[in-house]
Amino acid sequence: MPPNTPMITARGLSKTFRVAEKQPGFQGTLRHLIRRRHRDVAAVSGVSFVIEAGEMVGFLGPNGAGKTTTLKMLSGLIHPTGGELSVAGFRPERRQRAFLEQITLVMGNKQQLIWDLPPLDSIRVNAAVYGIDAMETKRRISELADMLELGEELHRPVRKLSLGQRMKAELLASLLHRPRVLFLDEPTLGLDVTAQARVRDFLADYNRRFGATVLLTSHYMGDITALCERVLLIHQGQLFHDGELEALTSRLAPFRQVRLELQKAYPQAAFECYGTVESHQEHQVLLLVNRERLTETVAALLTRFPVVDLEVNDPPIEDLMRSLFSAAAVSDQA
């Protein structure tokens, strides 16, 4: 791939699925044997970004929007009706030997490791088909279980493995020929928030060690906040935002939260010429401040209340990105 070539690009990606129509009941399935009908949908139409080498990128929609249909594109699992792609420099539908020696693709929902079998059996395997010599292995899985934390675990059957043993055991069997673009589709689905944040620190660590270039699609914002400064977000097959989160969140939320504890108890109405009341508890008082009068308000706030304690807060993501998603519904309905 020649220098300073984006690792991955698409332009005017498209995928269109014909599906058969069938009406319920017992002549819906008669008249479907004798004339079937079809139509198409699209599930992924005129999609177009670019991916620097080494960048990690969020990619976020709702179900249905398009998200893994485009991951299965970019890995070749599956052709584009239309426009073009490029990763590491291939043609992915081609699926060439040195283009997937290149990529990996995990999905949560799906598993590689033999159930019965411990983990170390299937990576074995890994490394069998990619043509990795046994001292290159056991170096890299030894490596590689350091940095997830896994030890005992790669010795015991799949069965029995906790899921986030299990997730962190199959990200192992992926990486284990060292890729320069993962493609990860809900890698932290199901685990418990102390998994999350050792997947989420493994890949922080992958990708400063080896410079590889990340798309990241997660249902858990906390998984993008914490390694994506860029997102885009699909919504019914269409790209309608390709920009860094930060800039996002600042435009979705043009105020800050502030909760407040107080010595005694005020009235509601006390608080409201300071911006919008989200609760009041009695000691406890939640308000929405315009950013623009943050600092001016808060020392209002300080200099006229008894405050115990003052905490400033930027709006939960989940519900920016829930309120986007829906005014994106609506837009496409009017």
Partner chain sequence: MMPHRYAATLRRFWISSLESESEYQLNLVLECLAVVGNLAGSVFVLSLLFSGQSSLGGWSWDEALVVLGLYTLLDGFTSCLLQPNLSKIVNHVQQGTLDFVLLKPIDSQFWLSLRCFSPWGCPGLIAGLILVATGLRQSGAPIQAHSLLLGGALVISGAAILYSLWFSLAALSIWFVKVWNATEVLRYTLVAGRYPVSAYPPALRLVFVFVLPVAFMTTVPSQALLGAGSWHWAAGSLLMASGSLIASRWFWRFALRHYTSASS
Contents of the next structure:
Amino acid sequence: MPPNTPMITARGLSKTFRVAEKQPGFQGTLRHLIRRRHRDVAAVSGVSFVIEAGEMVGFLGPNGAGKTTTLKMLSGLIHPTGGELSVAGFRPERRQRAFLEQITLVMGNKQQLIWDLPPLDSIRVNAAVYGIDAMETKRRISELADMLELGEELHRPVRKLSLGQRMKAELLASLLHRPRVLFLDEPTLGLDVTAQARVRDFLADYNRRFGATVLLTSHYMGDITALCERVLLIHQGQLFHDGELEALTSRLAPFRQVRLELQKAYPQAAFECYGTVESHQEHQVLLLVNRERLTETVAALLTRFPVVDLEVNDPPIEDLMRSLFSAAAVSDQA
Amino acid sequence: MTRPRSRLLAASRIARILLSTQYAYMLEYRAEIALWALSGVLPLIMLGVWQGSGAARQLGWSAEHLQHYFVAAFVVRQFSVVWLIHVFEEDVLTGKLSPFLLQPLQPLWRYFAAHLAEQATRVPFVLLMLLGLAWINPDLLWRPTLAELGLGIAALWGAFLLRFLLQALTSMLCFWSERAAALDRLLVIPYLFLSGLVAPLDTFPPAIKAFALATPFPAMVDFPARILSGQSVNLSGGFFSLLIWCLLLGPLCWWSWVRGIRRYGAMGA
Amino acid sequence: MMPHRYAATLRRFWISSLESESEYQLNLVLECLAVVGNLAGSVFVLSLLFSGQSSLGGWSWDEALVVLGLYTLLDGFTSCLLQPNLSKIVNHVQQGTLDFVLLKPIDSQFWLSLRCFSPWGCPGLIAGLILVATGLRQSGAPIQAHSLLLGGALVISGAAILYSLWFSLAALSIWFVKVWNATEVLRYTLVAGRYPVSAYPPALRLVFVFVLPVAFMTTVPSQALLGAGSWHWAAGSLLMASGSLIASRWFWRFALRHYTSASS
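Please give the other form, namely the form predicted together with its partner chain, since only the form predicted on its own has been shown so far.
Full assembly next; the chain just shown is listed first.
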């Protein structure tokens, strides 16, 4: 790849699926057998972006927006219906050996490790497949295990590992060949908060150390805020936002959610001067507070009320986006 | 005496609903079931070999005799297939059994209903295959008398029940071992060779035939197939054998189910 | 370098599958029991077919034993390689883990066909070899180097035909996830290979030559081993084997094209 060319270029990337339409039930099946009806569904339509080497980019969008489809096109698993695509100087769908040796795809909901064996066995299989010699394999395993804080877990059967340990081992297996481009689809799915943080730290570390390009999707806004300066937001197969995360967050979530647990009950009116009351039950109050006024509001709440417990959260990204996209739909119609 | 009656009503309602939902579910898998039906062609292949050998003729079995016997065995096999252990093993290992345990219905009934529904789904495929046989050679089919048909179906259901109970017993081992399915595969071997599926019991040497008749296996194929194909058969002996084996296996199943569930609960699944 | 990488990979594949199977030593006992039981049953049925007869479809008892032995051998091969690998293809498709295989810089058919090696088929392999040797020795056919060589080649081509058929059926799962047990149908109909093809009525014989080529798996190699091989059949078998191997490869590529253009 000549220097200074971007690592990933997508121009007008599109993918349409052909789905068979079938009515439920026995009659529907019969009718389907006799005359099939198809419908074309555009999963991705005309998406363009450029990602430079070493960038970490977050890929956002509601379920079914086309994130996974795009990742699969980028990794060469799905042939695009239209548009141009170049990753590390290759056309992904040709799945040439040299291309495959430079990329990896990690899917939070699928695993490649062999269930009954310790991760080390699967990792050794990968080493053989990628043609990494024994010495080098050893060196890389210890380096990555260090970064991931994995130790004797590598010697325990996968089925006996916790979800977090399994994901870390999965990452080790996927990065053994030291890919330059990482595609991560929900890498922190289902992990608890500490495990999530560890995976995030690792990814940041890996990106720094090897200058790898990372493209990740996640349902957890925290992953994106911790890792990505730039986000691509995709909705109904189209690119909605390409740019800094800051801009997007304040656009999407000018409010934060404050959950209060009180010693005794107060009327709803008592809280209305601090923000929007989202819900109010005897001792529990959910408040939406403007970002800019968060610190002083929390301080005021603590002095004013007998607070047992207080929690500040970002509203779930799905909620944020739903509000954004319903707003978008409204403006579309207008 | 309204109580037992209302109970009966409730039970029949459960049975009806269970069967109809399972039937709808099985219809979704009709392609698989058609293939399973196809995979039951062993008796027909064996018919081919036996026709080529003079061994049966020497025992006084005419060609027609042989044909009817194996076609009947084919039908019996189709409607006495039991696959309980494969589903049950998965349900135990993945913990899918747990929600069933919370409901006021013995879970084995669910599996039993699923088997019945699968058999109902098979009917058209088996009819098609029989039609195919008739097209190849009309002599392969015959018309059984009403008595033969009634008794044959009764024996066939007995055979199915017996097979279900036997497999339910091995399935209970799933609570203790991950290898219960392997054990079941071992049980398939005597079933294959002693039930009359690959060779009529008449062709066995007397000592082996006597041994086979002391096992539950001949009641699973040989007995119903002989009735259906209109051959001489010891009716009371056959039904008695079915009854005895079911009475033996039923309580055993129940006992191991109770023990197994206790263990399943202790494992925290 | 490439063949070396494939060899190293295969070694790793099999080491890791042996390790995972070694947790279940009880299997060895069960498997041996199953092989002995099946063999005893098959020989018993064969003896029933021979009772009062001296031949079955023109084959003597000892010659028929060679056929049964080759069947047992192929069944062992099936348990060693075909069953553990090819039955997983449908799971890969269902669970989406086929993606991982496709992203590896190695031939996907190689991976899917040879990833696992189950030692539990070995008792069958050994029992089959013993039965073939017994049948050959007792049949009194002169044992010649060239007939053994030809027979061996034909056994391998029979295995290749079986593999191709099975693999292609498994590849169908890319379109029809639910028809996975088509491969089971295949396994059940292969039982016909226990007996020489000539023992069947003419119509079935045609089926076993052209539709389900069971004839090439046991009968044709047995003939060759017994020194009665005909060059016609041998050539036909080798041709069929290479043809079906090529076809399976082509079909897999075709299936993958469909998968990669349609999967979600």
